[in-house]
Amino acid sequence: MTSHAPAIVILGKGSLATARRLQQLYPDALIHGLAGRVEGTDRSYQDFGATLRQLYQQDTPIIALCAAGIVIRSLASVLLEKGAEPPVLAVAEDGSAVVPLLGGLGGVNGLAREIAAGLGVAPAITTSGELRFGTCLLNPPSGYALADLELGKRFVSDLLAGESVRIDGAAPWLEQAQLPQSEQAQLAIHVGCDAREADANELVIYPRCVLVAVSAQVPELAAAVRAALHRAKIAEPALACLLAADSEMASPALHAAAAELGVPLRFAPAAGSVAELAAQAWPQLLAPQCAGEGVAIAVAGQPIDPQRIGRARGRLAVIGLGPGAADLMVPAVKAELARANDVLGYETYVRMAGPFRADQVLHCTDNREEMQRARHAFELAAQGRSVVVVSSGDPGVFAMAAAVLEALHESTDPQWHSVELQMLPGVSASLATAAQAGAPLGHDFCVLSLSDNLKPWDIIEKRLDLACQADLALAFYNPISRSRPWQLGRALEIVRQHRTPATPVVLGRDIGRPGQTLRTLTLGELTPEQVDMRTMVLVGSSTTCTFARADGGEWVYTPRWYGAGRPG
């Protein structure tokens, strides 16, 4: 089954308290509830449809508690093929059924029994090998992998069929299991880790219990590993990761490997060579033996478990969360905070960022802690784990980006830069009040914070009047606050200079947050009293227009043609 906790999904207020019920369940599953129709959700989505789908995607269970027909519809156009589906179950919205639809292969069943169990009713299981013996035979625990799901296909109808079978090597889930078995059967189901040609007869199921420790100087690196297990007679499903020094953890050829093979990549403390590497990183694991140049092999006698090997790649997502409505969170950061052990912020864009699972570290500072808190970061991430800095708006315009970038610059500690660092965009505060009024940034323009706690004020003078002369629209962030009750006044006095009075003004208020405003005004009525710190100011160029909305409202536009008129 996937690692991922699964999503439960509900349409209406009168599946809640069931969904309530499987939370307890499933701790870390998250309740989405349909916005306008259902509150006290954990997240809230506008469209069913594009939710499932995106859930699917990203291999996220889904528990939808609603007729199945819907989810099979809403699902249609994304279905992969059978083997790579997460598991997909709807629920009576009373939790009196439970039908598991799709993921097989993902080990819906078991999660349809779970659930069923929890509700205190039977689950609606359909698949017959399962009701027959029990066990799905398609779908070995983790740590175990089929060799071929074709050929079990046809060998699981046999069995259904009448034939008795009997089991090669160790395989300790099947031992509850209601199968005809026979020391003189025909079919065999056989467990190990040496390679072995196809057979109709044979349901060949490989424990990942090979380590390959490597050198990322080892040219083509995943065929020079996919060469060593052949020669070892070693099946290449059994392999469960790779493992390199972690003076190689940047290495791209390394990462490269590891995604072709689809494996972990694992680091430990450099050793002498790869065999002594992987003897010293779990010495469980039988004498690793050379098998060739920078590649060593070692076997276990059990499925290894990666996460005990070494340790990972630490991984630092510097994220934007938009301006705070969940439906303007771009899928990628929703998946990065999924994905964390840690998440650093300013606690008010934590908060936002949330809800979170228990096994999730927070780490909430002061916004005015930024170096300090992106040292922090790079140094949990440094430990292999997955950290995440959530900045409001785009983490690229006046947030985290620069900071955590400039706390790398500064370090000179290899374990910092060997972190992998990813930033993830958001929609900027500014864009999120320009669509709401229309496209007053739709024209070349020019973005200014108004603070001067980090650079000098007759700097952001300097910049604002070369603004104003080049005729660009304005966006001011950081316009005004106690501290700085003045800046905003001289900065219009500045803008008044190269605009008319009768220039179009955008002043957005919380835009994407509860209680947004938005209001269109003048640049002769704009006063700073209208203003404060978490208000967006978009000042129009000679260009920009406004016309009346059907509604009462204005749209304000800035052409994209300049000059005396329309071209053409």
Second form
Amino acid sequence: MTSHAPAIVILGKGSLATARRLQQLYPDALIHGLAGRVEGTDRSYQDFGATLRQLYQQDTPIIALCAAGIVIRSLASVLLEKGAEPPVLAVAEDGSAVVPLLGGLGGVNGLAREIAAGLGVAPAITTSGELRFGTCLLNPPSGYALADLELGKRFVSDLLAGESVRIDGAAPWLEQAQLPQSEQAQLAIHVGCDAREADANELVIYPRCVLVAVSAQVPELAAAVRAALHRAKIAEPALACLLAADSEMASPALHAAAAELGVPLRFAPAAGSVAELAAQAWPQLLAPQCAGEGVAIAVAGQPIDPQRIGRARGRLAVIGLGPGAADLMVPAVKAELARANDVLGYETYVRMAGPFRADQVLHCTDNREEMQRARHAFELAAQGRSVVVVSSGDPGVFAMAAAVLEALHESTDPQWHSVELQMLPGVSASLATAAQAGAPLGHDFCVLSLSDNLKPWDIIEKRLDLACQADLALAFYNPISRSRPWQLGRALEIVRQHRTPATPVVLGRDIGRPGQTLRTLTLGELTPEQVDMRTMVLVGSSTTCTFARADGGEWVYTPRWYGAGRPG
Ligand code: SAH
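I've shown you the form predicted alone. Could you give me the structure of the form predicted in complex with ligand SAH?
Up next: the whole complex, starting with the chain shown before.
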């Protein structure tokens, strides 16, 4: 079962009305529209097949408003690579037909029923077991795990062949199913967390009702947990989560063990022993049993929702959006935005990072409140939330990454230091601008912010002078603003002492954003009036040159060789 919100993919305007009806059923779903054919969608894409394959590979449920054949052909090349797959459905553009195509074990038929009910039509269910019993026995609800898929398939064919079945254990979700039940049946659906030998007459389903409290000090932790479960005769798939003391939150051994066992890791305030830790985190439990040094097992009467046990380790990611265009944002950043509970940043950038789901909390602040924003981010993450701090370009280039680290460095709060902190890079404005102009930064270069808000102006002059002496190409961030009107003019005076008026200059404004402009000129022509705070200024070195491009523009590049270094 996948937990992602579905993606609604449309090819043209004709499907938009149906797409919006589906979005009312799934408010977290985003509508993806073909660029140039349909406007006003949450996301736009260029290539239908590539988009579908990417969503499929990311386990995103797909509702495609087009012919089933197009969807099948688009996904054909990736079908064999996958074990578990997300639900994929084709829906007629007028909403008159709902066809589940793939993802029977991911709940596609359930999704088809829901969508069909929402659209007032009958779903085109073709799965025999589903039709006969009204449920997919091989896809138990969350909180339960099927023991063996292949045995399960055989079991369902036996049932379809006319056998009757009895239910052994608590299976509340099967109460509505139309199963041929009989107390004397050979076939049994067994629901319980005890370890069992596989048996062709049994469909074994494990309720995830076991919690194991652990200490990070236990060597070979995952193996120790497995051994403890084995000794207690509990099946490993019945494990719902691991629990540890919050003082051990940053321990890599804990996270590695949880990843190896494939379960969430939760934390509670430290207690005298791991058994007490479990008892405190979950008082309604039967007394947890110590199952060896640093491992205690607790079993509940029904599946455990790990979200309700203690809390998660918080996560804080400082991300770079790139210059603005969605296709210049790295996939890791997109994934981070999708998992975020909270998003903090300067309002313009937060808006650029959207659209967001209704459950995501946006904290927009003024551009100047960086330290306050960084501290707020840690406060949220320390509660166990997944927090994103947004920067434009790269977060490490005159942006939030350093501010966040400064806030952490100043803090003595162990909860802040336990947060999982990660910086995710982006395409910085100098690189995005350089790429459009050619390769003006193709040899050694120097990046400078001309803002003297956080550093004295004489340092800027000194660095500029030395960079010019070193004949580095120059990239100026924050070149000018209303509160810093004269600094760029002064900087150019220094540059002109070292470079000729013919030196190529590139001005990139709002690169990667609507209304972007790129100009190539010379140092002699450059005046501060041509530049504003949304502009990136690139100044060539003594070797930077230009030539005409076929489209009437100009290429600018700095050769890779220097002086006598030119290759033959
Ligand atoms: N972290 C950002 C830079 C922030 S400093 C990055 O890596 O790109 C802000 C300065 O960056 C602006 O004053 C401007 O000089 C430059 N800048 C940011 N985005 C830009 C864009 N899309 N086009 C041109 N310049 C940009």
